[in-house]
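There is one chain below, alone, in structure tokens, taken in the form predicted on its own.
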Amino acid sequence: MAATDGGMNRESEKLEFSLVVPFPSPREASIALGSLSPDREPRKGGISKELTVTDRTLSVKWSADEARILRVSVNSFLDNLSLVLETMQMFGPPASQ
């Protein structure tokens, strides 16, 4: 799992944070995307989150107006990601389709 430095985007004055999570297979990355995508941010404004999958890598990018909102969103996402990873590990690799 890799995280890029969070920083201030000078053009829009928003804080940004990116996270890259490698998976053993593209199928597992897609399962994680499907499990984590439905969660919308509880607040209607001030933050956005974009999830994408490329090959076997899940990428997440946040953009927020305030550090506190960004921190809460990232922490919540990491908790959910941990649960997804534990579930995948417990039930083994996904069956092929």
The other form holds:
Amino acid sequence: MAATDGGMNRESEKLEFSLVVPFPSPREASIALGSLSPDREPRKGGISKELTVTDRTLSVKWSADEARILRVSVNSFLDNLSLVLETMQMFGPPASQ
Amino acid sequence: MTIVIGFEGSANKIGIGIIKDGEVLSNPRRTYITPPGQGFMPSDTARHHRAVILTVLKEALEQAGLRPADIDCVAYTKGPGMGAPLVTVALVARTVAQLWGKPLLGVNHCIGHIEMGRLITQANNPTVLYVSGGNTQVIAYSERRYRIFGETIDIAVGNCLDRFARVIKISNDPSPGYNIEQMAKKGSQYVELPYTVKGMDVSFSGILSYIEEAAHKMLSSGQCSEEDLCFSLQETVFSMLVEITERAMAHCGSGEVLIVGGVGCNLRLQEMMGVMCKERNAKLFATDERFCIDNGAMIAQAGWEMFRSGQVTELEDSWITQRYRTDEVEVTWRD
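Next block, the form predicted in complex with its partner chain, ref. the form predicted on its own:
Time for the whole complex; same chain goes first.
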């Protein structure tokens, strides 16, 4: 977490949420990352989200000021994730490159 | 030979179309229809799109008789439109583009309408009237941009019609505008409404407030019928649109008009525009509901033009945007 700059540690007052999604292969995990990353959070502040891929796992970390904002963001992410998963099921596996 | 698949879902229609060098191979579509008196909200519309998009994609491929490997480029609507539905459609486009190893291309929705209209009607360099539930613009091409000569300063003409339909509980099936058009044919008495052309621009919110306020009073007192109101509203707003289109033509010295967008399939609007065109010795081009109303092929067609002129959208730049003006796009495929 971010270091304190002499004053109060505001970072520690944030709500955090993390999600781990396993995929059949690293390629599919990276496709999901590519599909889910481009769109920014709609609101300007109050929430941040970080997506990373390690091997065949997609990890998402949220940090938010309020539970209400966090819930909306996590909910819509899960909707989006299941659509990506369904799309992979119906139109995958990835073509060989 | 270039084959492009196009994904559209910026409002309450979800459509996926495939274009092969100017030929529409498939263009299936679904519409989210709300009960009378209700509009469509972003999250409900996105839910509708999520539920059907993969079925529509399957249909598009099957009807075209193609395998994913046959496709050269995946085009999708980048904006303008409602955020949640746009994201839904972009997600599937991004995922299949990666699965199939094809380039991605973000398309401006308005440009999609214009290019589809040009393809279907073969209009060469028309003055374009783009009228739908979300947009009202008079557009002419000049030096690599579709330039906006006039537009609404508040709500779109289609939004005015849709919201009037809600006031008197006209059905949204197949669309409020279609039902207003049918009822207007039975109207006989013209009720005077505000006529709001401001230079090259138009305004519809005042007309809507006026008719919202007056409708129930006039109907309950028997002053006029619902059909009369439909008729009067259409005559008023369409006259305004014809007026600004004619002025844009005079400015540009243009001899062609192309009507695109969902309101563009209204035959009364086409008829009124036709009268103006005849007086000016100009030619009118319009398309039917298959291509006027939002559809996937129009995104594929604009995508085809963009792709052929060398454009692609990198994954990290493929974010959607609710605001995206027609004149922001550099037209790299026309002289």
